[in-house]
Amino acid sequence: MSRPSRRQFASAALLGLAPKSEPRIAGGFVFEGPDQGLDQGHRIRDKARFATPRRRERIPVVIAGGGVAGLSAAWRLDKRGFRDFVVLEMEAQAGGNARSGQNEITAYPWAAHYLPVPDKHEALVRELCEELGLLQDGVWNERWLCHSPQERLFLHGRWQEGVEPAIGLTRKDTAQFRQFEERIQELRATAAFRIPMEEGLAKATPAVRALDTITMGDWMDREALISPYLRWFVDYSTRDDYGTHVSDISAWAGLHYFASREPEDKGPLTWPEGNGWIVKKLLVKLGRYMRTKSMIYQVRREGQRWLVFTENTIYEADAVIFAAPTWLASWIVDPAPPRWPIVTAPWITANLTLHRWPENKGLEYAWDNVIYNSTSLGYVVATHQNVAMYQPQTVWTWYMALADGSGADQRRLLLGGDWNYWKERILADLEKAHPDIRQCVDRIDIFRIGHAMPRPLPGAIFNPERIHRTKHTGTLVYANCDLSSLSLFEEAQYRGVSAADHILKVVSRSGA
């Protein structure tokens, strides 16, 4: 064997049709129960009641969500030398969509699992990748680049290096993705597509501005670029980056996907446990102003202050960096802001722990494996990053973005499914490549994301409200990564800073 080295509802009848000598598969739902997020997020949804906090704290600032936005902005505080602020996290572990976990075998992602290399211009994401040692001197650290092979895609019954299909494309096809990448390499040079979002959006022509109003697939249709395995590529990674379709997602976010990175790096940079590398290694230093299991249910004016209610302790804070989800504000502060107009993505990932490899022809196991029309977008292998010579078991992690029809449908759905019905989901997937792969697993633990990520729809980018949250006055500013519409590391990070460099103002105005 070679060195393994990742990346509706169905008839209720096929439950219970595995043959009888099928291993017995173990797991359950993460992070479900009374006291955490999903059932937690609901009672704010449903207007419970909640107890009376027993205690009062003063502290000048709070910074609400303990996701890389959050984290982001206590980084930002803490290395100006600001350190009366804490960090209210409701869930027992930070980290948001970068939460990892760990088993006998390997450390895995929940969710987010590389950063891109940043290039020149990302000066706040290579300014916090120096800090962790990933880089130094310009050199990147070859440790915790991703290893070869990378990538590859399961076409036409074998494996094929890379994710863009290369197996069976007419002259056609390939003549479609050479025009789709000129198109890409004109948006590029315009410099109107850049990470962080808002250094290209003054660079933004009318032209750009309107592909805003209409969706990736009429942008798609009206460059005749029709190819079915070109539409297959851009579709997937729509889904990938945004949970949403060509059909359905703003031309302006799918054609960003690919005008806002160069063409070629040395990346992405990943870790078994994903990003949870990032923020374990951010939460060595900022720790000690995190506060888990603290979940919000309010926040008020009150004079010149504002209270920040938990069931255990209301905060008096002169100033709220709200980095939780944007759409939440209208829920929990009063009075309620205007809702939030953008949508978002359910997403299910679920960590399977397999005793040993399936059996593998061809290709050498890649850290990403994708399978061409499936409506996952394949697995990654976490114990990729390892150095050891002989892996007898590993552990994937499988992703799907329930990306067709409405936010709220696709929720219904992820709710309601049992988790032997989601087994059964992830399994069938993956026998398409792998026919015996119910022989090596022993478990599958799965997360239910009710609220992935925001799904840039047309018209979001220019909305005239997610523009207004993002200029930041007075005491009580926005910071998650939802304020650019793309649910990217870099965007929450610099939501984060851009938010706590406001807030340090306001302070340092108010004596505070």
Contents of the next structure:
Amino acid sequence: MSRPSRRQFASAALLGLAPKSEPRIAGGFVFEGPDQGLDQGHRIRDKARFATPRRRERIPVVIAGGGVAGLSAAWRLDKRGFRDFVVLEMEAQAGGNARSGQNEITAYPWAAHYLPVPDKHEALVRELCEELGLLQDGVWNERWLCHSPQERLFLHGRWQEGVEPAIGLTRKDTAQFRQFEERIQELRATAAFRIPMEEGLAKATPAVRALDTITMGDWMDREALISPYLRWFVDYSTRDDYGTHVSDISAWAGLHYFASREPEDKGPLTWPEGNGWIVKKLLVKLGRYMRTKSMIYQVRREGQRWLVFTENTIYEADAVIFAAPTWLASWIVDPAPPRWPIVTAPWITANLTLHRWPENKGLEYAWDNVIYNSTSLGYVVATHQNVAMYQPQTVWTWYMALADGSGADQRRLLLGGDWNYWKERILADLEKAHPDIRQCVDRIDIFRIGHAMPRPLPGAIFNPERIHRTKHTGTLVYANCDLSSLSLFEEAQYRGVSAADHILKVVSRSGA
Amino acid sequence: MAIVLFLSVFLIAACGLIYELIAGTLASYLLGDSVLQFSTVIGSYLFAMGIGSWLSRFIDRALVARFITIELLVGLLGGFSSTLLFLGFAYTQAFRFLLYVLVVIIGILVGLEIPLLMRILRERFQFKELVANVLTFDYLGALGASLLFPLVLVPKLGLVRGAILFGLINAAVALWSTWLFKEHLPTPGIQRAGCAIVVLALCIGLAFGNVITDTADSALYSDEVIFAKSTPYQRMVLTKWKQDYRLYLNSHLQFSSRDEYRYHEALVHPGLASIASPKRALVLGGGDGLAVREMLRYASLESITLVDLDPEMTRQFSTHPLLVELNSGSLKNPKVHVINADAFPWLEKNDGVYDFVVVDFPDPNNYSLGKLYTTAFYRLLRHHVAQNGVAVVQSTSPMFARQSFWCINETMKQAGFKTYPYHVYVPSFGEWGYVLGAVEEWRQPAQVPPGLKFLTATNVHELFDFPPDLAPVPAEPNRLSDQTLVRYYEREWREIVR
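Form predicted in complex with its partner chain structure, per the form predicted on its own context:
Okay, now the whole complex, with that chain kicking things off.
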């Protein structure tokens, strides 16, 4: 924008119409640069040469990847009294999708930002929650349950309570929501949809298995669920959790989202830094196993052992828990396993630092603020769990799954747009609900995640290769949540813990 | 020359509008319902001006002399209009009658001014030029007056002296006209003498205006604003009405000096008097120092910590002479430690334990305030209350917000307090409620400190009795993750306040 002349400015100021010259907004991309994940990872893909490390280190177990799956494997090993292992993390900060940041206002998440209150079946998550003081004597710690008001939706030019559309619906629309809820209740009763998902699979009847051969969109058509509000709501949900449109996602996965949970309490559990809070707590205990900035470029079989190559050290391990995304194994592990058939979804998240809150009419700010019919998923207020009365400044975490079309195309778009391009898209999106957003924002820091999570497309769940990799045999096992095709904290934890359990057996046998 | 003539039009137009605004404002102040008052005053005034314009046709001779007489009458009546109305309101039953009589008379006189002046000026200007100029200056005068009135006149001069000042302007125009149109005046001396008398009367009025203003304002003028301050946290307004000082935070009444002792005695003494030699006390909110004033009656107290969000609030109540008089300088007492902090995070960060805690927050009318009334907050609070100590929470009105009141009681119970709800009648608030929370079984005090204005050892027990219309109703506890209280509160007050 060109600078207004002094005369223009003076005359406008007199009229009280000072040109809203856009304040300078700072920011940039995070976790990017020559020594960081994005570029480093692509060096492996491009078969770049890596220097052979000089150091060799003998270690019984290597956990590859310090995200929630790797940390959960470490948590289990440590809890079972096994301490001879390291966790190798490519990035400078552990946590994977649960990484977080911090500025002078608040901590904030970079991706995963909540944990649904687990139901009574979810023993592992409950165990962790008890350990972290989130569950005490059967009561969920109110401090970290999401405070009121939890969610709101910007629909027809105003905010309504809750994300499920409620204003402007015809009687037919309302009936469709009820009908959808009834279908979900029926599916919930089959007990085939559980978290962890593995525990429900045994109950999968042929009819349930058939849901994985069609898309959620097909299923909704079949059930004559055509209300645009309902379609939007379901699409929002599948984009929000799995980065995938309702028209693309496996009906099994889409229905699992709705039918798998029966939370005991109004939630979810959430923190200023999102799931980064859990990561920080875990690292207090497990930090000593963690080796960050340790990118593995090769895992090679040598006799009975595995050689794990990073640029500094070769680790000689008896066993490897591969907790990094499973598809990476095809590039790193030698002998290479078959190509992983599951595709990944690109995401973009942004943390906006606001020196003041935009004008807000009607409903108060909620934790999760969603804009109807937006390509984004809205924003989460990082200061929401703060109990201070007076919070003049805040940080918002804005989310968007690039769910249109193929992942590869969307990744090109993701990386093709510079910071200015994405800044404008983010502001344009928020301007729909907050016309004065530009006057409030000081910084926009953007995180581009090319391969954020698996896309549970039709066939993914009952894919033989996926099922094969979940069966632990030998001394290299997989542990990423993509083994479930569902990018959920609970799945990552379950996969990490079951891999650890298998390795404990293997190691104790060889030790004995 | 022409410009001087039209300046007269400008001035008399401004004066005319000022009298109208004064009448409307006074009627609103004194009778309330400003929409009705302004509409009827403006309507009658304009109608009266119409009568005046119509009557002007019957004046055929001695136009200039008549014009000067009318100016002097307008100056006198308009100038003293607010004085007359104030006195009329104070000493007669016929305020409304007086109001409309004055409005109509002044209106008629003002209605006569412009037609007469136009006829006087007819010979000096072309008709089209005359009409254009007179009306232009007439409307300009109206604009000037309507801006001057709220921005300068009312705040700087007050209604009484402001009106007199404009009366003087009318008189000045009259005096000036004796020179401007002296060729039309056979005996200008008479008119000038009249002007002198009116100017003298108005000047005396202006000189004694202070007396009139003081007697009239303090007797009648609704709620003078003593100070108004916007801080980053809230808007504070202190008003004075007779000897009643009222503090409003974000336009919610916090106290009225006439009956705040009822509220604060009931807030402090039932709990504090029940504790044998209390040592440490904590006040959350209550930056006005009035609860602290009551607590300082207990010699055994060694320290009182007051945590209030707004530094401006505690500063005003430590330094402003009027406010310091209200709280007896409590915030300056060496036992008192004032901390400006957000109460919930402050409790999380500090681990002091207190014998007595007062929780005096604004009512839970939004989700951020509602957090200070949750099980999470009261659980945290309980860790700061000594084993034989008590906490007392201002809990809105059990009359107007009955379910909200019992919700606070239920919430404190859920947080592990043994609760003892009570209530008191505070005229400026209505029936008001408190919940006393104790860690162990609690007994009502056998005595209260001497010298209280309201509480006695006998009537303190009656506070704990709830008549059927205030009796408990079921309510869900208020949790951070499910703030039932804000919803109850919003619904209940919406039913009361239309």
